[in-house]
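In the form predicted on its own, a lone chain appears below as structure tokens.
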Amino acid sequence: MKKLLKSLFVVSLLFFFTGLYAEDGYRLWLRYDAVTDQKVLKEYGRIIKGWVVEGDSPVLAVAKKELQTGLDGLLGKSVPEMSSPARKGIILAGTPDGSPLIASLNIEDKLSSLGKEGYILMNTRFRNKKVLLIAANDDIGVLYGIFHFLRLIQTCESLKNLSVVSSPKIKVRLLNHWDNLDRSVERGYAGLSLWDWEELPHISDHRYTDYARANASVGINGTVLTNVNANALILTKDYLPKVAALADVFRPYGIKVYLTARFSAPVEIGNLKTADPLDPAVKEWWMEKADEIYSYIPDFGGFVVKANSEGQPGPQDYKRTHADGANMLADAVAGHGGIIMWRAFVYDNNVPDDRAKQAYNEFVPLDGKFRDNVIIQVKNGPIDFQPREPFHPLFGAMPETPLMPELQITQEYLGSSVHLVYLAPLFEECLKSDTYARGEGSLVAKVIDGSLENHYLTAITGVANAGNVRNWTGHPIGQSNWYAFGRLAWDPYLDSGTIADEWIKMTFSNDPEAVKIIGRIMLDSREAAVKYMTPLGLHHIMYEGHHYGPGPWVSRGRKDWTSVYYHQASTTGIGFDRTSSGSNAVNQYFPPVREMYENIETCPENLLLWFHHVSWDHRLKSGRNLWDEMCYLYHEGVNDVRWIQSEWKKTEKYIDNDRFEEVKTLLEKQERDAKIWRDGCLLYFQTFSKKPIPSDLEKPEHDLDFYINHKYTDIPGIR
């Protein structure tokens, strides 16, 4: 009995210290575990001794807790804190001003350029003794800071010559969640929402701490906590006790929470008898409900609005313009210091006109007639979230306006939370375009960094993909959608690949090879995605209502809510004419974009069918014809799929087992349902072209009228 019980014991310290015992996802990349590698382990035991973090503000408070929780972690054993660098090996964190030892190293110059929110890491002499420097302006930067040097150990890098100079490109660094009161998330895969309405204000769930912790540890400043289909019961004195709440336990990882703001709130809960944003009582409600506000949260954030777009209320219904609402709302907020993010995402179906041009129409005209404390909120193609879209000609084309980017990372077009889909590639695609907007060069990450136009104010906002499920995101990997946009917020010129290593480093692996095969998959994973869903430019065709799968058959309802309004699709061809022979959407680009969309044979094989109707026969740079294309590429998604699992099996040695059959079956699901995209799209559009799928290809299982009326009954977020 005693051998089988120290047999026992082993077994678990192995598994233990080996990272493959019980893994749920919850600790996202944050888990801190003990560094495997025993060179790099013996590196860090030299180089680190102790450390000492001067200050006791509430964000120092946190920074501390944080450092000493990963470096024991990460190194194995408790490394202490200690009053003062009186050997070599300290870790020394702080700000001149709040720490006499750092104020000595006179190091204010090399800080005079980063900001409140930047900081550096470095190796340097304190009394002649090594120590590792970790410094900024402000507390929060040193918080910042303290959160890269602990990836850096996760990630295995070098501390010998430690040098980094770090600050956010962007200001204002937003997750958006589309949380409604009753705890459902509209587009949300995860479960029901983080906020428990109900509880607050009382704080029990140490989620919401260690949901501050996960945004903080990636530069994310800001929430907004409610759906932008807004709710005015938010605004009420029965909702504000539990926004502060939620304010204070976010407030020392830098996180100001927003709020959405419904245009009619002053009807709905203030009983007046307007909205209009010019009516002086309408003024005055929105001014003392601002000062309510912060009364409650002093550093309030501002108002995210949805107004006058599918079905929301706004200034348009008093014959006011979007300026109108969004100046009326800023100076409400603007002596508090907050500001006022309006959506540009408008359209109408009663406007006989183009949807992708809509938002264009509409702001432009309205470009420099915004107070400076609002900013307009673009989404990233000028349709909606689609797995592939051109970046939206609005980026560029309002250089009075500061304009900020809102990227989805929930999967609302891409597999819920059930495909393996990499958003960052999608994320770059848009931030790297070039807009033309002053030339060669003036890429929409220029745009939106305040650099192209020398705006102040700049931002950016994620829809969130986190839920209340254990490991947050419902994939495993989609964990990775949350990070990606948090790094590429701090900085929008990062790229994918490097993003995509530190997160697998820090979750699931630091061995060459599963960081290699991961990678690989992650990469591959979005491109996969199109070919199976929207191949060479085709795009707002899934399901109807919960738009899981595919659906390009349906037409009724609305117009703009139709895959035919799109796809276009006839016995002559396919594609929305968007030229100047059609709706002309390309003349809202600059030169040369404008003349690469325009002409069918410079435009981008992967936005053909977007901006052209293209005969079926039109040969391809492939040297097919268009629906042998279409079919190859479907089936080439597919086959993807085939090759992540397939990849992804090669994986088990390196992961734990849990994570590892997670994946596994979510994998089985989406092969399963690429299937279904492919055939029930091939099946349909054949109707138009009356041409076979290539001899060589997997043909249907079923008949159209199977895919037409096939339900998912095992998808999250369909009810």
Ligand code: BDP
Second form
Amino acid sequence: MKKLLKSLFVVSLLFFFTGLYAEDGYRLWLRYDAVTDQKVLKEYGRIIKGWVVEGDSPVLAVAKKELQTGLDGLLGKSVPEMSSPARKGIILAGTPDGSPLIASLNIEDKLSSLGKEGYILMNTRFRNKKVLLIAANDDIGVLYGIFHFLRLIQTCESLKNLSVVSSPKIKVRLLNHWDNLDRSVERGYAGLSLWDWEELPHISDHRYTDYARANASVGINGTVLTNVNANALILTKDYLPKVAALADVFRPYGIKVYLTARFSAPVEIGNLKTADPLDPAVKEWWMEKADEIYSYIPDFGGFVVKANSEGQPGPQDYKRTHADGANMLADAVAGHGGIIMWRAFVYDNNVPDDRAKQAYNEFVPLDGKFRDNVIIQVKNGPIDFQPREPFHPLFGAMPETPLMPELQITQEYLGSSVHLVYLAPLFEECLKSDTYARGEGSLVAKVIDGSLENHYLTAITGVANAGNVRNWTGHPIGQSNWYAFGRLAWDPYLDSGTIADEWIKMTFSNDPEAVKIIGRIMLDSREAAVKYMTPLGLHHIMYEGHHYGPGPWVSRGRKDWTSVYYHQASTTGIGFDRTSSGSNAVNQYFPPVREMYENIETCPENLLLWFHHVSWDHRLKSGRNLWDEMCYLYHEGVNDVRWIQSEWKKTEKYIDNDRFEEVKTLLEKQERDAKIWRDGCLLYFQTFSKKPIPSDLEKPEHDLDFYINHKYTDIPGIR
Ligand code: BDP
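Having seen the form predicted on its own, can you show the form predicted in complex with the ligand?
Okay, now the whole complex, with that chain kicking things off.
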């Protein structure tokens, strides 16, 4: 028996150390497996002998736990906690206020500009002994510093000349969960909602803590628990204790809870006859509601509001403005330090001449009319999270009002949890766009980090892709989009490549070859999707309802919900004319951006059909006419997926079998469905261009009817 137990133990150890145990993706990028490069491991062993985190608070308690788990795992041995740096090689973490040891180092100067959440990592000496210092003004900064420190080890960086000084460029960094109270998730492709409302406020799921750890590790400091298409019930006594229970779990990780507010709540759950924001009884109702919420959750963050959009109630129902609505709610939470994130994604009941113009038209006249604790939440582009859009013209156009970008991490228009699409290049494209609002260099990033117009309140949000499937996001690479969003929220000037490398090292392997292969795949993947879905600035041509597959033929129903409204294909050409001879949406941009888009010669080709109606014979830079170019790009997109497939095969020897196989299988589906996009779109557009698909390109497998009638039966979240 003893012998048996012993051999079982040896076998399990073997499994543990060789990494042969199932890698199911649950641990995200916080895997903390022992560093495999023996030289590097030895070096870390020499440098790190123990750790001291001085101070006592719930935040520091989780910080200590993280440091302990991280170090023990990564160094493959127990790294002792100590009471003081009595020998060299000790990690010393804390704040000058909570730690006499840190106070004695006189580093206040170094910390002075870092605010609550910033931190420094440096090598220094304590009583002449070398220490690795992690210091911040506040405990939350210590936690962030510890995550950063662990990331350095996870990515095999040197700890010798540490001189990291980091603080977030944006104050409020949020995930928006589009989660319903029945646990379904709007545009969610990774199982059910993480929030188990039936079981709450009882907490039995360690996922809540792991969710908070993952967020804190990238600096996300808030979460909006509920769908923008809001349900007023979340604001009732039945739910508030449940919300409070989640807030209690998240608090030590620096994460505040926010909710969506249904504008008609006073009528629906308050028995009032109206929700008119200027009605004294309505104001009073929200005041009391806010007081009640804060009695459960003293650090409640505030509300997100989708009003007068896609049928949601709002102030315009009472002939009031967005500002009237936002300010009324802002007054209700102001005394408690809450904020209102009022969405500019408006889509009203009248069909506009060009939907791309609507948000700008409604919001610019309201510039300067909002309370200080209101911020306007603007999607990255003027239509709706398309594979490629120009940046939203509101960025830079409301100098008196803080604006925050809303990015979509969940892949509503980019292949759900089936397609491998790394979204950081899409996010980066928007953040680094130059609005020219104050001349050259007025990047979207500068608008939203407050530096362009000196705004105090700054925020950013990402529509979450996490659900209750074991690996959180469905597609293993989908995790990178959550990670990348968090990193960009902390620093919107980071580049996608750096973020990808970090993530790959933490999630898969530090092997340089693996990092190179997976990195190339990730960086290529978004452009591949654009090419097989919507090349040349095409947009909103997806399948009606679920948005997964192509649907350029969609023409029924409300005009600005159809595809034909957006692509305007005819026998003479294709594309939406947004120049001064068309809808003049270009006029919403500052010069010289306006002129650049207006002129067909200077308009970037990847946005050509967004801004121009172009003849099928128009010559492009490649020398091809528009039709041929479209054919080649659609084919290139599919070929890129095939290239990704063959590259992915090369990773087999570097990564675990579970995730290798999972991605491989998903790529097969992606290739299948990329072809459906390509062939469905080309056959449909060919009915207008009347030109042949160039003979050196693959022929579509089926006729157009096949694609029009195609039903998807094996895509998560798609029925
Ligand atoms: C669209 C989604 C829809 C959302 C809406 C929004 O299709 O489900 O409710 O945006 O952001 O992208 O309000």
